[in-house]
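Heads up, the chain below is alone and in the form predicted alone; it's given as structure tokens.
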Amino acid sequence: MQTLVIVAKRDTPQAMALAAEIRERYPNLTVLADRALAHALNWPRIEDRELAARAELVVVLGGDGTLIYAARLLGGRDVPILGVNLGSLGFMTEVPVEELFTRLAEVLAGNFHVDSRMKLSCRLMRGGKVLIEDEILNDVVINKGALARIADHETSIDGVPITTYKADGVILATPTGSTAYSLSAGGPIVHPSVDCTILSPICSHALTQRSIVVPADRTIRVTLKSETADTYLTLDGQTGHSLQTGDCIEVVRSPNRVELVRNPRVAFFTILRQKLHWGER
């Protein structure tokens, strides 16, 4: 690994100091940064596409949101991501800041393992045309605005009609995203090694409409059927798009994956116990 890309939480002095220290400790490496961090540190600013093309290792300094941003920046490239959490333990950013340089040295020496995380391919279609096509690590959310009424979401799997959710919205989550918004909507926690899509209505009018775990290779289509304004498609909590009646959102497993460097001292269920306070009274 000769080229290291740092992606940091914006406007965080600790992240800036750590990025500068990484560059100082490894003068023989090419250390680059995302545009906001490069601007703050007065480093050369490089376009996202070039960063993704040149990266051989990505170091994330921040939290899970910053890691999701880094994964989106890489597009479909299977570059290992070392997630360093600057606050409390994250679901994906497993390395505490005090272990940063120990873990980084191990990774640069080739002594590491990765969790290969599934992504979703999402397409927004309107009038038979593809308006948006993107890849998702966490979740695809169809949701109404503050004043919008309940909407009808006609849903099918591999062309087979499932139901029309009368609900505030619908979440389609990866196993990685099962501990995010999907969990709040009553969805299950799914181990990240299990490839599947979790389909969950948000505040469904019918109490019998619950979350469904769908094989990852099945294509899920959700069509907005009701006349409603102020409805949005949100991808990984990073980008939002206004929806119209008749819009169709199509989701299936992406051929690309995200490679997260594992912290050998932290297991997935350890993170669940700590983050969700299991066993506490």
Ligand SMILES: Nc1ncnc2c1ncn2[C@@H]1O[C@H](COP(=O)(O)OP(=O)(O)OP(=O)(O)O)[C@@H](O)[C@H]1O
Contents of the next structure:
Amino acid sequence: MQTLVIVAKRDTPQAMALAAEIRERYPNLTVLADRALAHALNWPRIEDRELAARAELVVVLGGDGTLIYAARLLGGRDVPILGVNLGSLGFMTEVPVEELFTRLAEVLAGNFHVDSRMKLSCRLMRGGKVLIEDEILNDVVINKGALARIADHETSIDGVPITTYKADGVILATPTGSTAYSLSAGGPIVHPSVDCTILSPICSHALTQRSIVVPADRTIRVTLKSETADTYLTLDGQTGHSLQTGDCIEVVRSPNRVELVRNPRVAFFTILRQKLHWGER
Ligand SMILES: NC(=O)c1ccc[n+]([C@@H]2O[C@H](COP(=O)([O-])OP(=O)(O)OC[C@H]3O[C@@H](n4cnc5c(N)ncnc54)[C@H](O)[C@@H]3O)[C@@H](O)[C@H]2O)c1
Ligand SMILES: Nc1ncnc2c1ncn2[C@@H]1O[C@H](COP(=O)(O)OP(=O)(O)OP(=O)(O)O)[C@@H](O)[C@H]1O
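Form predicted alone done, so how does the form predicted in complex with this ligand look?
Following is the full complex, with the preceding chain placed first.
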């Protein structure tokens, strides 16, 4: 590995100091920074597309939101991501900051394994045209704004009608996203090595309408049926789009994946125990 890209939580002095230290400790590597960090540290500013093309390892200094940002920056490239937690929960940024340099040395020596995480491809279609196409690590969320009115979400899997959820919204989550918003909506926790899509209504009016775990290769379509002026599509909590009646959101497993460097000392269930406070070790 010759080129390392650092993606840091914005405006975080600790992240800036660590980024500078990484560069100092590894003078033989090309150490690049995301645009905001490069600006803050006065390093060369490189376009996202070039960063993605040159990266051989990405070090994330931040929380889950920063890791999602880094995964989106990489687009379809499967470059290992080492997530170091400077955020609050750090579900995906597994490495504690004290272990940064030990883990980084191991990774640079080739001594590491990755957790290959499934992504979803999402398309927003309006009047037969594709308005938005994106790749998702956590979740696709359709939900409404301020007014407390129920919306109708006509839902099908591989063209077979499932139901019309009368609900505040619908979440389509990956196994990675199963511990995020989907969990708050009553969805199951899914081990990240299982490939599937979790379909969950948000506050459904019908009590039997619960989460459904769908094989990852099935195409799920949600069409907004009710007249509503205040409904949004949110992708990975990062981008928002206003929806109209008749809009159709389609998701299926993406051919691309996200490669997270695994902390050999921490299993998925250890993370659940620690971060969700399920018990002492
Ligand atoms: N009620 C809710 O639980 C709720 C509401 C809106 C969005 N979200 C989630 O926030 C995510 C975006 O995260 P963010 O950090 O950019 O926004 P954020 O800063 O608003 O964070 C939301 C919280 O979700 C945590 N989180 C994010 N991804 C996670 C994952 N895969 N597993 C466990 N926890 C996770 C973050 O650490 C943070 O504590 C969205 O994808 C969505 O799932 C949750
Ligand atoms: N380097 C960056 N450039 C641009 N935007 C970024 C960058 N890093 C993070 N972001 C944006 O800021 C958000 C992260 O901010 P946030 O305060 O939620 O931190 P976090 O990493 O999710 O940590 P926490 O665990 O505290 O939520 C991300 O969702 C992303 O949209």
